[in-house]
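Shown here is one chain on its own, the form predicted on its own, set out as structure tokens.
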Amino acid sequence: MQTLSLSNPSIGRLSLFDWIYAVLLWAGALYAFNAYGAYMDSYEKTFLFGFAAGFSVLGWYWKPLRTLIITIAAVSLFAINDYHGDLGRAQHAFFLKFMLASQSAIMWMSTLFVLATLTYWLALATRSTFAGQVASGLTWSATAMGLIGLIVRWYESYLISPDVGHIPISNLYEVFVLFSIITALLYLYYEQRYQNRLLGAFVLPIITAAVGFLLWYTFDRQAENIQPLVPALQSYWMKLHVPANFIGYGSFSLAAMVAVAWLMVNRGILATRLPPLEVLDDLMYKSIAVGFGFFTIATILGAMWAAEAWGGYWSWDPKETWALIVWLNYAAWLHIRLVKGLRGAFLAWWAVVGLFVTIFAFLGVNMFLSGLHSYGTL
């Protein structure tokens, strides 16, 4: 079932505002290219114009995304211009210091995600439509601030030195921000598709847990400091492999939290407030299917990156081995559901357990095992 926020993006159905949105997106991309193209490598230029093309179409299909993209573009350009080429302004320029420098924006993201989680719980407890709307708005705002933080951080890395500059997806600090944003966007899409905000009380806690780790990592390890890339990460493969990987991680996490809701509804808990079992089952399946697709792409890209960096496609490094375990886990889940037609509590529990397997592959390997990926350790 779809809401008015989801539409057919065929050319004949596009409105004047759809075209204005696309023109603004391309104008912003051209402005950024003219202003900062000298600092960009070929990947970043391709990313910039690919972003304009891809998000033009996505904005036509999912209308709220248009507001998000325009807001992020406008605020990010304002923040970047406010630096005037001087990184030190982050410490004394008002808007940068308190809102729009990368660390400030990411702290706002963290605060807003925590507030959104609490508000979703309030909405679930009181069945308040207004509280649900506020929670959704807080989640959108947190996502916007996180994306602004990453974009500004990207620019800040070049202000340190053109040799240091890189896309901010290279360490645990940056990818935890990325994970929070991707998981929130996936949830917000399904929230509108299935017309139910109360699932946020189940999904947002996994984002809040990521935020908790991010805050610990920031204050205990000073992880917010921008560091030059180690040689193994100085590759365009990283810029493709990591985003695909974290769409997979975000989707698997969303599926697990929906599975928790399924198990509760199946026992008659909150059954009148949450979507019916069939809807939860459909959402769980689609999340795992999307995650599996992107995780498969990420694994293939990772193998190609390994061949370039280490001379072989596969070396049974602990990170690679656990990535294979995650892939096999969800391949088996999809096989059981699609081929065997199994539904119900068994698959729901499997999705929950799968989250712990994924967490270990994502974080536990970095903490407890060593190997070729040891540059990602805590």
Contents of the next structure:
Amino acid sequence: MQTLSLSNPSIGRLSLFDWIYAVLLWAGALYAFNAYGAYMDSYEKTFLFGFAAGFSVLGWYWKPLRTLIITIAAVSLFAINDYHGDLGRAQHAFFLKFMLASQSAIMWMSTLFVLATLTYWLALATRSTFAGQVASGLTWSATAMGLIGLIVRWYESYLISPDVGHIPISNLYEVFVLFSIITALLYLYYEQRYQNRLLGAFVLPIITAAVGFLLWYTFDRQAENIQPLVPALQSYWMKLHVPANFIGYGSFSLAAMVAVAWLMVNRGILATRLPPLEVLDDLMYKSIAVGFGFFTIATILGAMWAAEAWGGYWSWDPKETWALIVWLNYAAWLHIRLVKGLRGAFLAWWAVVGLFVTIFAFLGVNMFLSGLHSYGTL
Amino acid sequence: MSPFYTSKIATNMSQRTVSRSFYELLSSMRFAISLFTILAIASVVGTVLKQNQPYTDYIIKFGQFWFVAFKALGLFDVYHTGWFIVILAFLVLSTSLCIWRNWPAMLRDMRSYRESATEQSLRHFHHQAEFPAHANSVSQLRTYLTTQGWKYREDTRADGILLAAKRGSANRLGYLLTHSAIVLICIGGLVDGNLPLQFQEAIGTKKIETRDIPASEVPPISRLSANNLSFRGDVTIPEGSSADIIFINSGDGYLVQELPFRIALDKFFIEHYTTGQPKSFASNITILDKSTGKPLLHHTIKVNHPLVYDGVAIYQASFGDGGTRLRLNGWNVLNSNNQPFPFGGVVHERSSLASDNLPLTVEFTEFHPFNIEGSGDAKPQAAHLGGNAVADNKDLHNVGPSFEYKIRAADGTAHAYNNYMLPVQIDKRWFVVSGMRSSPAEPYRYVRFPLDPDATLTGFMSLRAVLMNPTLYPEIAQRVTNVIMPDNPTARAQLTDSTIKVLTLFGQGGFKALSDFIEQRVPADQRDRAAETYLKILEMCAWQAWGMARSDAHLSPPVANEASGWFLRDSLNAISDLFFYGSPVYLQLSAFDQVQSSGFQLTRSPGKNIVYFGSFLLVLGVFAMFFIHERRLWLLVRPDRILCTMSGNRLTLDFENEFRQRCQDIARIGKES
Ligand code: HEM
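So that was the form predicted on its own. Now I'd like the form predicted together with its partner chain, please.
Following is the full complex, with the preceding chain placed first.
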């Protein structure tokens, strides 16, 4: 068997940078608590400190996250400060207008993701390590711009009016940005862990597809406008349900794209350039496992939210039902693999089909079926 | 041994093998996966076909034949049909049997260290390696295992010591948690489902009510007692009223569920964002003691903030009009009457009206205290690329109250109307608008009544009355002739005649009558000119008529300016449109006394806690299975050699990685002394 190197992330011994990072996170949380604690409910306070604690540990575990978080924090603070409390400055202040106002940042994110995709293809075609590094860098930058865009958008919503302000994960436009970012982060994690840059050529296209949708949605439907939350969406469950769902969707997409790579390598296509089958298989399994875990949580949170908003934790609403179908699909996949021990082309094809089921649950339901999920009708 | 005895054993055995293989089938993976697939497909059906719609909708959509077939299959309420419940029951059964079959072995496995493994069996493992050892190896390996977080047992052998170590046994617990959770969740869901109700309907002790009758008259066979274990239903309560029952929809009818208390709606209110969109829907309610009527609790419920009282959760589900009282001015629009008559009504009720001795029924259907409307202009494209991502609501504004009603003639035909209370500005002029449609599928078409320079409707109405009064036509015609003053008497007489003709045509059918006339009587090449002339005459008539109307009302003569010109033109358009208005009266809203209503959903769901507990176990279980890896390590230490074998229940790359790492560590320990 070929020896495979797998960089094993672990918290291990903490460096000076680790400590500086954690101290910065906590200092930020304390500052926010001091300045805005009076406006927060206990849920928000828990979340604030939970975030500091959670991301300290995550950053220690996966080191590049530290730089990412410090960068986006610094740039976002700069952008927020540059507003001087006046939304109108998005139209004429130089940095806001061309880079950091949410809509500009998200356009940058879109552009960078498309460039990253092209560069990964170039790297795959030429086997150039340098092109691979550039592609990674572009993906990181795109992710950072997307996150900055969302954070600034969050602030902008409060500038419209304090009662309008809300976390930007409340409509299809915003969750498409979230989807792109989460899928990219999951990919970057595995890229580092498996030390292989070429898979990006497979994973980034799905992000580019999401970006394409985002652009169409922006230009055709003026979807980028910040709208206040309708009463049904004003729930803290939303803030947990939606991100958990998108970790699930992101992971399933990643798994499907890796499955495509698996199928190609299995036929000898690009076999010398892509990672060996075992690595792809391992990645596909892990990705589906992570996705399944988060999707389970998301569905349960959705049920709890429904119990509060609609009066029943399960109403067989089309969106709920399709979530169940997606869940059953991956439960079956996992059983076949773990219990029957099956591997190979069948599971890879199934992972690809799973993506279509997932996309239908995510978009198709909104387009073709009606139901209680008012959120993001197309 | 008698033949009889043998055969008995044989039957016994075959029975045992049948039930045994049945048990094996039900608890098998293959069966579980088939169930997943069937359940998924069955669920899809219910999402493609809209569930629980009125039966008439389905008949229209599918026709009688398919309606009957689909109804027999339960496709209009898939998730509550017997066959769907049976699939779920099999899932529970299969999962339970699977747990039953696996748990003893799993628990044994979790506890056991397998310290009795023989060297021979260890040599069968795929992951193994051998390293040199020295005298201190055993104690160093013990320290190594402990510091690395392994638990181990020792077994002393003739030729050495076996250190049997394991980690991550909780992975097995994950299996038990996950699968028990599924069973729990399904049971919880079953408790909250309507199975008992369906059963009672099937054996005939309860019956669905399909008549539209007051709740108090619903017979006991369609009523459910307040002790009912679980229910989910709705009720609409107007402000100032109360209810102690709710309605449970079932099939093409409903059942009445008694509540253990009474709810009164004190007030329903909507809060708005500063940008105008609704921010919250809330109801101030009072819970009253059912028998004494004593208030027990005042509370405000909102969307996402239900109230749980006495085990019953009360949700804000919808809102509507609870019987707003409307004060109206009725205008006869097709005769020469120029005075309004007082009229009134209550939303959701009907009033009768006689116009020109025709009996009409007015059914008041809706009242909206405000209407937010926008001009719908698109934003410039450049904004997409950057800069502001802000809701651009500058073009949204409130156009004030409106109400909807239907006017039904004696023969049953009806037209629906949507009238706004306040004038709206269109093209810089002010109008009062009234929308009409003859079927709900159409959009409203609006008649615009222009406001006179005093900003009232009176000017238009009295002008209209004059133009629809044939006895005044000669005088109007005379005045028009006097203004134009043609040279010879014949021409004058001709002009007067044609003016009367124009007025008569217009007064009976508006512009349509005029154009029909032209089409019939005038050669094609002269039609445009004729139309122009008639229009000119009509405008002059309108001017004179307006003067007459004003002098009748003791008002100063009209001033000739651009505003007056527009007023006359808009008036003529409105009058012409009135011939297609479908009703001889226009109802103008003068005042209202708003009464709202709130729709509540009430549920009692004791299974919810079971479901939540099950969900909690599910999450714990799934994460335990995925993220805790079970691994075993056997170190058979002989004086000179260490045999190292490793096994795990997930042979992933991480496992390979760890095995390599362990081998390196152990090789190092073997070398050191
Ligand atoms: C609705 C029903 C079921 C659901 C949702 C479900 C879910 C799961 C999940 C999520 C896993 C985790 C896979 C992993 O370890 O990564 C699993 C594993 C497993 N399931 Fe199920 N399961 C169900 C029914 C069954 C049934 C009926 C059987 C009986 C054969 C079964 C047997 C197993 C076994 C043997 C494992 C592997 C345990 C291990 O290797 O650690 N499951 N199941």
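Between two forms, the rigid core is the largest collection of C-alphas that superpose within 1.5 Å. This is a predicted model, so every value here is computed, not measured. Residue numbers count along the first chain shown, from 1.
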* Asked: If you line up the core, does residue 339 shift 2 angstroms or more at its C-alpha between the two forms?
  -> no
